[in-house]
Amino acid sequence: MQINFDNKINEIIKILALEAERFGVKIYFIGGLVRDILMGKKPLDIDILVEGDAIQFVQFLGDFVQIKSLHKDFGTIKTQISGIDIDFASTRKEKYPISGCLPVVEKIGCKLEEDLIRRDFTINAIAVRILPTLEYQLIDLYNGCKDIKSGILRVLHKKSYIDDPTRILRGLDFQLRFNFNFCDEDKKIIKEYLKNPNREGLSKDRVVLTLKKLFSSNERALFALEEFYKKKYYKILYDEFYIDVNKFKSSIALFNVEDFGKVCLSYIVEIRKEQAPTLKNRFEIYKYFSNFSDVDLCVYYLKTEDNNAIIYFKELKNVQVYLKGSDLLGMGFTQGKIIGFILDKITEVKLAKNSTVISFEDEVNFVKNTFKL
């Protein structure tokens, strides 16, 4: 197989070979960097799986490395060679003892074998052994190039989602990035499960760092959101979940937003967006909002149909109080709640439509003629 990084990256890699050989253990590219270099795609992060002992290797490596940082119970580390980050994993052996939460590692340093049949999909399943020579060993057990060249997503074994339900949305995401499919047997698999999800064990934190990952490009995000409800993917989370991408579509234009790949994700984990209590004027519905971001607001709106949300974007977000406390000092007020009823007074006088208050001098003439010292 080859493989052409550039000639920086190729000296540390054939040190890297050579050292291992002297460490006494076997060392493969993996996964992601496998995956793009066989679908022609330059990749982004270099990792190595060590047959073995990772942060052992590492260590043994001295000075020649740069140690960032290490997760001693799964065997991996993060280092910097020469400028180059590489990070190193032990091969492991995990097991879930229960559906959806995070794996406990049962082994470091266990046969490549046992370390790929714990991966998620066969296209990431494929190693490549690094010899000291610069010459490239595939080893691909699962048929993982064939996959890739039919573009098929399938998993290693039958429990793979049940084990990991978050394989579901990383399948989604590897479909719309690099147009892939689950397989027939796959669809079965994951329609099953999703007819009685086991969400006992269930790492919320999991789910929600892979749908971020998943409503990270604008591009795609809309079109996950639809094919995340129509598929039933939020059955992973939720029992019932209601979307409709039409009104998304026109909330976002509403508010502006940019990042409407946040606005997606926010809406599917805030599950719950309760309506604010009853805002009785335009000062109550400056004060309730003033703290939410474009994003929460077309959240709130998307949850509630509150349309307070919109009178504080279009009208009242971006009314600015220019006279601070300082200055109210400065005009020989005294420290205390005075200050905050004084500045609470001049921002509900500017929210007002048709405000003659409008810049610092007309709010220091309003104190003067409003307050007495």
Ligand code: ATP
The other form holds:
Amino acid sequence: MQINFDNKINEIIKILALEAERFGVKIYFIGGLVRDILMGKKPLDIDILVEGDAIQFVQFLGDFVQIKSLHKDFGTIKTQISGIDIDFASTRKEKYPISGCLPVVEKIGCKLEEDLIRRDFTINAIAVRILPTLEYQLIDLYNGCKDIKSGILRVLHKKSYIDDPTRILRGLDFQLRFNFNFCDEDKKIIKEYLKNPNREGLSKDRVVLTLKKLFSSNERALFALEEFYKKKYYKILYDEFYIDVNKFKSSIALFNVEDFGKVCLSYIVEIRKEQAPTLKNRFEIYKYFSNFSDVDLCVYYLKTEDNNAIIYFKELKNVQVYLKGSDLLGMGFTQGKIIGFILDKITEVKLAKNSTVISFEDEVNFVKNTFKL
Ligand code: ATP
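If the structure you just shared is the form predicted alone, then what does the corresponding form predicted together with this ligand look like?
What follows is the whole complex; the chain from before opens it.
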């Protein structure tokens, strides 16, 4: 197999392979890197799988490597070598005592085959052995190459989605990114799983992390949302869930939100039904929404249809008071509650429709005309 890295990376990889031989471990490329190369894409990250203990191997490498962080329980270590980020992982065997929980590591430094079986799809379970001669040897135990060619997503064993239902969402991500499709067998298993998902031990953090990745691209966010709803993938998290994609589109336009993905993510993850509070006037609306980002406003509106969110966004959001407490003290007012009171009154008058108090000078005049020293 041929892999064309630039010279600097080739040099580093050659040294790593020689050192691995001296240390007595085999090293591999794996996962997304191999998949991307086989799909003719330029790999983004360099990940190296060590058939053994990656942390000990990196320590053996000494000054050649700068350690950035390590995760002892998972046997993973992030490094930088001559300015290039390289992540090392130990081969590991995992088990899932409860459906959807975080995996428990049974063994670090297991055989390559045992590591491959814990992976999500055949397309991500292709290993490439790195030899010191810079020759690359393809190890494709699960016909991942064939699945890449046919654009097929296939898990490695029947219990895979039950162990980790986030694989359904990872699959959707690959579907949208690469135009891949779940194989018929997987479609059936997913459908069955979604009929009766066991959420008792579900790691919500892991689901959220996977959703974050799924909704990280604006281009794909609305498609992802549509599929998430249509295919009932929301059942991974909830029994019932409703999404009106057209309403999403119009609200996103209404609040001028650039990051659709963030709206989708927040809408899905923050399931609580917002209750629109009773806000009596423009000042109360202003105060209530003042800490909302445009994404928050859009999500709030999608959940409540509260027109106050639109009033805030269109008419109040940019109202600003220029006078500071220190200015008021400079004008002769004394420290205390009165300062906050006056600032609130300035805000209130500026929020009124067709307010004539606009500039700093207008505010000063308003204070002079309204409050006695
Ligand atoms: P990309 O970074 O392009 O999205 P990737 O496959 O490299 O793709 P990562 O999330 O970085 O994505 O995962 C690296 C590898 O770890 C995967 O290729 C896969 O082999 C394995 N992996 C990641 N998440 C899971 C999971 N939930 N279950 C099983 N294996 C996983």
